[in-house]
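First, one chain by itself in structure tokens, the form predicted on its own.
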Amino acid sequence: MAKAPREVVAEINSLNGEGQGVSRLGERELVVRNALPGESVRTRILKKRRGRLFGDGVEVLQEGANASRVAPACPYFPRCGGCSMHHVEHGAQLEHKQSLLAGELEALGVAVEAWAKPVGATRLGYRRKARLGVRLVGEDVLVGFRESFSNRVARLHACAVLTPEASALLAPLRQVLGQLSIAAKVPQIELAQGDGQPVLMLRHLEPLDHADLARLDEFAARHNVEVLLQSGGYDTLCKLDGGAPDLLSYALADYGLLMRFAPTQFTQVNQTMNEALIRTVIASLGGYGSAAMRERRVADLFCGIGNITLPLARAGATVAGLELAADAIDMARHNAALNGLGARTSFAVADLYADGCTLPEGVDTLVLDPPRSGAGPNLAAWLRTFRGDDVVYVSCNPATFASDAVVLKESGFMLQRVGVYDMFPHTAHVETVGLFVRRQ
């Protein structure tokens, strides 16, 4: 007989960077999901890892004096690990995210001239991209995010943060996957969506037979979605008939732009927040159509498919986009031509982390939008040769934003204005836009 999980009463002291409660049990740190600072929570211990305990807050015995607890909008919270903060009032979520960023900056001695008000809008139905686990349990197929503190797949019939179109596919998708001859050999499904219906990328470890393909074809037709097969890496993606995948697209209506992208290429998951980020970047540099913007020569580093490059060009700037991924640069050029901005933009493949990587000549403004690892080892060298006064930094990681802010500070730039954007509501993910200005 399996041993029953141990239960303890935990006094929650703080929220960690993942939005989980933190307590102490003897000499060990105890991390508790579904818990808030100031609460006394009956906690079921689930596992121990690297000296830390992890538990499930199953009952709040005493709420904190300034409790921000709300009823979760998702019936699968907190077991599903896709979100960690459904129990936190939205304003308090934004405050927590700002506090995470502020803590990182303060710890490294970076002063902030002004904080922008945290920006949050759509709280549910926002997520356009996701990687979902798939697991066959008996005759039942599970499709969903991993459970908290576990590698098990959560049993989802719907998802409150996926777009309505994507969420509606989960139940029928479970059914059709269970009918496949290789149901046990499908480890994951990836979702990608532009302004239309989602695309499903089905990873399969063994070949599908004709009956499998027919079932998937019928599913795709019934639900008006594209199903792509992935037998290996992304280069193996193909339609059910073997053809190449179609491009997806999204509009940036403020700038009259249509952005195309391949299902596997990086795009922001939350289009409302993406548009808010872009508006902030352009406002920071003088505003759409301003004289200051028309005079700018911008280097957009880590430019991807041109998500920020092309709005900057439409706003009046001349922009050079650099990015390591050759397919993203090809798509950026395609999007520039599609939107009539070829004359105001240029793009080049560049490993921005490689020794000796330099800035394009003649630029007077930097826009950085790096991955979680930050701007990389060349930032200090770029700033030594850079003659402009403005650097706009878009970040998805407070820790690397703060460490790069130190480099900017040591190079003579002050953090004039910074704010957080709620790209992933109900998670602890922090998206940041900061404007650094050269000290006079």
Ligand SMILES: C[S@@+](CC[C@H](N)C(=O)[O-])C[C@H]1O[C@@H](n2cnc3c(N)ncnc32)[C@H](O)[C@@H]1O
Given for the second form:
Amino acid sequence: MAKAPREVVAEINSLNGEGQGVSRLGERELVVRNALPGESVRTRILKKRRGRLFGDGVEVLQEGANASRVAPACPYFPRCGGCSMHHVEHGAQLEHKQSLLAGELEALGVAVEAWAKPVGATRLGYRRKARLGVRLVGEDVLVGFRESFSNRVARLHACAVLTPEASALLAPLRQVLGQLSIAAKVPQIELAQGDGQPVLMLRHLEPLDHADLARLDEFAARHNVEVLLQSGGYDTLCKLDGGAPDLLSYALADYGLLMRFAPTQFTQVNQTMNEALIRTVIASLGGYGSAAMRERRVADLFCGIGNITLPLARAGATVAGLELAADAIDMARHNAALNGLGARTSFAVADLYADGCTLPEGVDTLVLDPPRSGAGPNLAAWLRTFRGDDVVYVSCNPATFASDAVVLKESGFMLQRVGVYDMFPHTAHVETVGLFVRRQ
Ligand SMILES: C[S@@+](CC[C@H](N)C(=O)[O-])C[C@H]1O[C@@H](n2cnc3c(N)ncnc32)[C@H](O)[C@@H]1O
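Now that you have shown the form predicted on its own, what about the form predicted in complex with this ligand?
Expanding to the full complex; the earlier chain stays at the top.
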């Protein structure tokens, strides 16, 4: 008989960067999911790793010890690792995210002139992109995020943070995958959605037979979704009939823009927050149609498919977008032409981390929206040649935002205004927009 997991009472001291409670057990740190500072929590120890213990908070021993505790909106919390803060009231989630960012900035000595109020909106049903694990367990196929503190796939029938259309696919998807001849050879499904129905990208390690294809075709027709097959890298992605995948699209209604993208390309996960952060970028640079905006020559670094470039151009600026992925640059050019903004925009493929990569000539404004690793090794060199006064930095990682803020500070810029955006409610992900201005 398997040994019952050990149980302890943990006094929770703080909430970590993942939204999990932190306690101590003797000499060891104990990380407890579903636990909040100030609470005594009956904790089931789940695993030990690199000297730390990880546990499940199964019962709070004194109700009301932390006023921000709420009943989770998701029945799979806290086992499913897709989210970590369903037990935290939404305002307190935002405060926690701001405090994580403030902690990173303070630790590196970066002063903040003004904090913008944290921005949050849609709390459930927001998620338009996801990579879900697939696992055959006996007769059952599981489709879901990884469980927290484990490598197992969570047993989901629905998901509160996926869009309702995507969530509704989970249960029938499990069923149809279970009927495939290669059910054990499907490790992953990715989901991408624009303003229409989701697209599913099914990674398979062995070929599907005719009956499999017919089943998937019937599933796609019944649920009004596109199923794409992926036998290798993204370049192998094709429709069930072998044809090339269609483009998806989303509107940026504030700017009268339609943005097209391929299902594998980067797009912001939460459309309401995407619109909010674009609004902040535009407002930080003088506002839509303003004289200041019309005079700007902007470099939009890490521009992807032009998600920020084109609103800036519509607002009046002339914008050069730079980006590593050649297919994203093609799409950005396509989107510029589609929206009549070809004359105010230019795009180029560039590895912005590469040695000697310089800024485009004549730019007086920088917009940066880098990956988690930050702006990269060229930031200081760019700032030595840059003659403008404004740098808007959109970040998905407070640690690299803070270390890049140090480079900006040492180059003569101060952080005039910064705020967090709740791009992934109920997770500990922190999205930030900061405006740096040159010190006079
Ligand atoms: C957070 S996304 C932002 C994309 C876009 N601004 C948006 O809002 O959709 C970061 C982008 O940086 C690009 N990227 C990653 N590494 C890069 C590099 N070394 N040089 C240039 N772009 C890079 C990625 O391909 C991705 O499009």
